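Shown here is one chain on its own, the form predicted alone, set out as structure tokens.
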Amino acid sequence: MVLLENDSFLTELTRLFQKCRTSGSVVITLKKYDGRTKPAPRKGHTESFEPADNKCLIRASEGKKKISTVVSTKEVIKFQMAYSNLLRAHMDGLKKKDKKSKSKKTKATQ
């Protein structure tokens, strides 16, 4: 997995969306990130870890290509605006739901 800066993550995400426009899918996950690179210690250890500030880890994957970025609290508004514009631009390829299934259910109940 490649950890990118916020701007380069958005450009790579645009490339992933364009690559998957005709077929395939892009999976995006968001997670709270406290800066740890190792797993949390077990209950027996009393080592405490205090994160400096809250961060968000964003991952995107398409097949074997995986990218990620960490967004700090200072950059959230700027990143969210750019991210929402990117999603709006590339959400036009979604398939509409068939309305046939609704009409079959109403006929069956009558």
Contents of the next structure:
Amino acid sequence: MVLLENDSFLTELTRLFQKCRTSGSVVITLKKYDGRTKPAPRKGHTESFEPADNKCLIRASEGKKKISTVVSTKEVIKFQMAYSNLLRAHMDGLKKKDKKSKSKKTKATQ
Amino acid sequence: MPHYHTWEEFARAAEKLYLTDPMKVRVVLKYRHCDGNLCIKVTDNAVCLQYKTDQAQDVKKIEKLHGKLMRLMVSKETHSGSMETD
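Right, the form predicted alone is done; let's see the coordinates for the form predicted together with the partner chain.
Below is the whole assembly, all chains and molecules, this chain first.
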């Protein structure tokens, strides 16, 4: 699992989408993250660990290749804009609902 | 493990589930271009809410919900007076 900076993550995510255009799926996971880097202690040792409250972890995979990034409050605005654009740009293989069927765009397998 | 057929219900249930335990809940998005479908799942490992679609109009809704949950996750729960900057 490769942990990347936000920008590199977005670049790699673009590549994942492009790679999966002909076959395969892209799986993206989003989860709140409290910043821990060590596994939880087994026998009630005092947790010398302060959970952070302002981060989330985003993972993406196309089956074999896995990437991930951590987003915190300061980066979320910028990241979320770029991320939304990315999703909208790449998830374009779905059916459009217009009944008039002007010009049927066949799925261009580039 | 309900599969929702209306986006409204799914979005409401997903947000509700997240607010009950933010640390436990994860959101999974699976996109298959070759099959032309998108599936979103929100789970806390006990309850699992799912919504599937092949409609382009749902992409925007899904991406909006995703962004909303992302922002919820990074916002501090307690609104303390001073904002800490590191």
